[in-house]
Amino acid sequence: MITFELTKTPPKSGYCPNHMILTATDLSPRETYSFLAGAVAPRPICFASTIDAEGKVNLSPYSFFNVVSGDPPMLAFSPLRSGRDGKTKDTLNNVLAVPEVVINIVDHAMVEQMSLTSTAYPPEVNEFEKAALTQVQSESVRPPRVGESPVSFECVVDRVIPLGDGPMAGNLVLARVVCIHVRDEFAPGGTFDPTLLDLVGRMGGNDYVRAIPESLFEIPKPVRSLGIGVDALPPHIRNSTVLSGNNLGRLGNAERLPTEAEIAKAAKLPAVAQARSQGRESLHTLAKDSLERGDVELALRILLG
């Protein structure tokens, strides 16, 4: 972890009195890395493996990395230079010699393999050995795949963006998918299960984050619902004292608002009796505790009774 001062300067508009603002010309690259590492998280791994113009294989993991488009099936990810001399990765080298990768998904099973292999080995030492992940012949590239991953990606590179020419600097690799290997674990029946893969995420500093069961939850999209918005709700539940923002967003996510025969039903609930005669916090407690509970639809006829 990466520690340094920070000068609170005033915001301009006034507005968040409570943030501190900072420059990233008054900052060193390190010091903007460290903010850039540390809140954009966390991130998926690209554990890349690619071949030099004589064949030698290299793997290395980057978390600078993402899915950027359905069709043309397209990943990205961007190998930084050095941060103390500038001089470009072995996988960026690679890429640009033979513009072929494979694109290796990182499980908790393999996460510290995939560790070791981040060790800035010289270019003619194999990853693959140093840390004993299997070397698997691809179908329609030259890179070999890991054995191991849950799911790799065979790409083509489509281009390659320079982004600067100084220590840390990026340099974007849009790569197009040609060929999906899953293991069968992880597609019962034939299906594809993402809920089995117990992915790991980059987080700032030496920290990972488990995609375990247990810290999964589910948010309904409205992508084939419109929903009604904050906006259209009345102002005593917008200001709410006891609403969260996530309990704000998860009511005006609701297709509509309760007819008047809703919400009157709703009132006659004892529960809802109760805590109207103890005023309206008590009745947005209730309407929270329906919310966290999945009852958008009790909440709303709660909160506008």
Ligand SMILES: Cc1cc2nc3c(=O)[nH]c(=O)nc-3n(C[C@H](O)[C@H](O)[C@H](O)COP(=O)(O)O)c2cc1C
Second form
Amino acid sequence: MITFELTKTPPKSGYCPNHMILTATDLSPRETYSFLAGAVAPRPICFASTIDAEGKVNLSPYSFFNVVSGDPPMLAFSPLRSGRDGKTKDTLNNVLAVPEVVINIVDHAMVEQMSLTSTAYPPEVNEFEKAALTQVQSESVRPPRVGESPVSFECVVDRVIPLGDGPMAGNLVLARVVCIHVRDEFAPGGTFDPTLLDLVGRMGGNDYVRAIPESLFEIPKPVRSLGIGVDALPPHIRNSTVLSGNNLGRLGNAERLPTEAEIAKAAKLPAVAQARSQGRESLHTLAKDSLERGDVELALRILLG
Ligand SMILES: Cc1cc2nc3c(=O)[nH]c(=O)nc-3n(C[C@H](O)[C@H](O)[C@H](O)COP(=O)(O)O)c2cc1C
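Please show me the structure of the same protein in the form predicted together with the named molecule, now that we have looked at it in the form predicted alone.
Okay, now the whole complex, with that chain kicking things off.
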């Protein structure tokens, strides 16, 4: 972890004075990097399998990685130049020589093996062997896929965009997906269920997160209609000392405000009448309980009464 000793200067905008403000000139590239990698997280991990012009296999993890297009289906990842000497990584050299890559997804069962492959082995070393991972022949591209991965994407490299030429400069590899492999257990009955994947994400430094069922949560949102928005709510709700930002967000996702009749009906409920007699805070607390039980309609009726 990197800590900073900074003299706090008032922000030019005068806004949010409780924020630490760092400009690029305050920081070395390595310090900037630790903010980027620490705060843009958790990141998915691209376990990239490539080959060089002689067919030698390479396997390495890249967490500067994401989906960037649905049609054409494109993934992007970025091998940086070395922070020490500016040298390019084997994965980048390989995709420039043979523009094909298999992007294997990393689950918790293989996270230690994945980490081992990030060691800076020389180009002739096959990291599949170093990490005891199974090299499986691909369908449409020459680099092999990782047999243990829950999902693998065979890709053709569409283009590589260098983002600089000094140490730590990124090289954006845009990879078009041509074939997808999903292990049977993650598609029971032929339907892909991503919640079954025990995925890991990269945080800053050596930290990872695990997307286990207990850490998953759902946010219902209107897909076909528009949410009313928090700005459609009266000021006493927007400025509530009881309702949190998440509570307001959930209210703003409602598809419509309740009618006068619905509000009047809710006002007659004994719990609502009692809360009202105790003041606005009690009413908001009652609405908050109903929101957190998932009943947005009732919460709105209580709040607007
Ligand atoms: C989880 C994880 C994610 C990584 N992400 C990146 C990344 O996005 N970009 C990068 O340049 N290096 C990244 N690295 C470091 C590379 O994996 C490492 O430099 C590796 O030796 C590169 O191998 P290669 O030269 O065979 O391509 C990551 C390492 C780990 C463990």
